[in-house]
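In structure tokens, one chain follows: the form predicted alone.
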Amino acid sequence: MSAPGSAASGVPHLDIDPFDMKFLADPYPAHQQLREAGPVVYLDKWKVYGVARYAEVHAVLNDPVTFCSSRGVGLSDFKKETPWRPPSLILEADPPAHTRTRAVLSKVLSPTAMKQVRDRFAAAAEERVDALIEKRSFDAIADLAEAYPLSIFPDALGLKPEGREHLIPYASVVFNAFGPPNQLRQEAIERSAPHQAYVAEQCQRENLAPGGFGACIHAQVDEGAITPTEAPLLVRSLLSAGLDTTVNGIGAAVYCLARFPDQWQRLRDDLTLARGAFEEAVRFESPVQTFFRTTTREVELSGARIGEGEKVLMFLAAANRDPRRWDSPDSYDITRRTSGHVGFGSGIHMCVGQLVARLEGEVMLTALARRIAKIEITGEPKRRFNNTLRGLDSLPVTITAA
């Protein structure tokens, strides 16, 4: 049995930082490093095991009771650090616990849930198509991956008009502080005070308009399936998980379907591939990259023996460009077979923002495959770095309406 912080021996050491901004501009060499070096490595820059390759990623994220969430799902340990703000009761949470509060949210945005506000987020797609074709060169970033989800999402959940412009930079804060305590990490948590704030106070009863999620989770209360004090974690749970996913979701499809044109035509000629093109793109480009998982007891994966109290880091993005997984991992491919891939995580901690992510991005690609004959990008593409999610801050595009 290995000392805590140093690896098992037989484990392949290696001297990569995937929180270095190199890494995070261009991951790919460093992912097929990472495959390729064994089922397990051990990353000596922050002391943690590592797991790149599909068998290895599903396994983990499929053994909550061996991997552990409560113990937090970044770089910092529970146990042993304090959480730089109240631990979320479901991301952050194990069985009973996160089984009792993640009823709630599927029961909020449940798949009939989603019937009732699908025409309402079709006819805003519709909207936002309209204006964009009027405007016919603009940032497929702000005004369109986010501008859309802003213009939808905070409604339903039941959000006042004012503060919004809060919401997308809280959801940076949040994921950049599972990473390590590097420069991305702290300047994020040091900006955010005023978000947090206002995220804390947006989330209180009183404060969300009648029949909106965040009401409804609240209207739980009353059932008595969870307390006072959890109702507003919940909310806050709802607004990392139905935004970001889906503004990097977006994003992302959007940027491969303006680098993949014959994929764009495909999509054009059928729109019934809507669904599928956002969803390889969410493989394709893993807009959620890493996630931590720690160790309840000695554990054997793939031959590794790892001790307990040990955090292990799933590249979800490595995973799903594993080649012993899918056939040509580095084309997108809009027709593919993508079910199985991690984009969104995987097992009882599958993200609980999923159905509206698919939504929004289903109505949203539609409208604009219908409409747009041709999509170009016009500048170049900026990288937003942050040390868990991968997407632009900037992809300048110029279209031409069918």
Given for the second form:
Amino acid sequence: MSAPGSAASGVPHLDIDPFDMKFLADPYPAHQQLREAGPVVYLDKWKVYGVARYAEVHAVLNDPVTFCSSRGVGLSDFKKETPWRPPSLILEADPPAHTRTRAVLSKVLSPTAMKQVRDRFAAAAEERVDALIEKRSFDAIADLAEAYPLSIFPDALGLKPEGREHLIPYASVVFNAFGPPNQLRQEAIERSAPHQAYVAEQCQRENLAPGGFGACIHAQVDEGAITPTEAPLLVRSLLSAGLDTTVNGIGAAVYCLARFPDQWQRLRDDLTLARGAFEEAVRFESPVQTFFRTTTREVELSGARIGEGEKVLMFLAAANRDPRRWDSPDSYDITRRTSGHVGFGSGIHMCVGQLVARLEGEVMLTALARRIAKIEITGEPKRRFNNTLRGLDSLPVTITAA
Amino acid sequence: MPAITFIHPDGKSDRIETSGGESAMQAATRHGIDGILAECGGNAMCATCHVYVDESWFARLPAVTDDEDALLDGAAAERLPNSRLSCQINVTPELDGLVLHLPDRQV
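Same protein, different form: I have the form predicted alone, so give me the form predicted together with the partner chain.
Time for the whole complex; same chain goes first.
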């Protein structure tokens, strides 16, 4: 038996750290290198396997029996290390446990549930655009990509008004913690105590307003679907993954439309393209760049033999620009058929909040394109660094009202 | 390989060949059929691959699961007794000639 990823296994070894600042600042050249090196690679720096082509990323996502989540979806192996927080009952779980908790969140965030919040989300998008037209020059991250989800999602969850400033920092910790023990992760966890305390408190039934997503999760306890101790942890999943992700998704869409004025014009000419413009931004920028799985047995993947208990890093963003799967993968095309992209993952763990994200993206881009003729970038965009999330810290723009 | 036909709201139709083990949704997206969005890529989450199964075929399809039933309630276009999600229709050889009508919208 050869050592993990040794030359004998035929898997190319790469000296790439997908979590260093240089990589995170501009991942595209390295993504290409990872894809071209082979269907499966080995990254010596963190002793993990990697897949960056669409076919293998899709295959790993859709074989949860072999590539499990219960040993953590970050670098840390929960079988060997104590997780930094109690594991998620959905993200970091396998069937059959996962099937039950997943069903609860699927129900709370279903297409039917979205119909009920749609008008409210659309009205808030119009209000946000009113405020932006008034300002004319603003930061498209703070004043738009963050301000809009913050104006609707915490209310939709049923959170108290106090303490909401912890939400984005908490999510930032969660997504940094999937990475290796680098400075980003260590600093995030060191500063996480107040954010964790806030989140734990808000997940309790008595702190969630009736009718909100949070209360709907707790109501499932009365139905016998989950236990009273499970409900707060499932609410935590929405607090972890429901806000910062859409901030980065909307930020990505605005950044794309500001950079590619021809696509902005197409959207203005046909507002029904708004939902597709958002979806294509999720493919193009992949706000969630990576996730890990752990092998439950020895497995052969596209000719590479991987032993049991190995971490496999899936480069979702690289798969979303794999020329083997996509025509002109590096162009942002709002009319592209994006079905099958892995920006929300795929398979049993595919983002359970994807309909919330699409709804927010669609109504926001519709409101922007209807009322604004031009978006100009007026200063150097600043990147926000995170081990898992890709997005901007600031994007100075000036708009011209239609 | 079984062929299936999609009929658009304006009456135009597209007849396409499916390949083994494919769902009607997968065949539609592979052939670029307008009117099937399939935002979730076949993970039974989004209800944007909604179709109305032709009356002559409806009874020949496997039953709707509870998950599909709940999703169909959230479909953008009106739910009818012959509504299905095309990602849940596996095009087996017995379904050669299947006719699916497209709704006027998916979102």
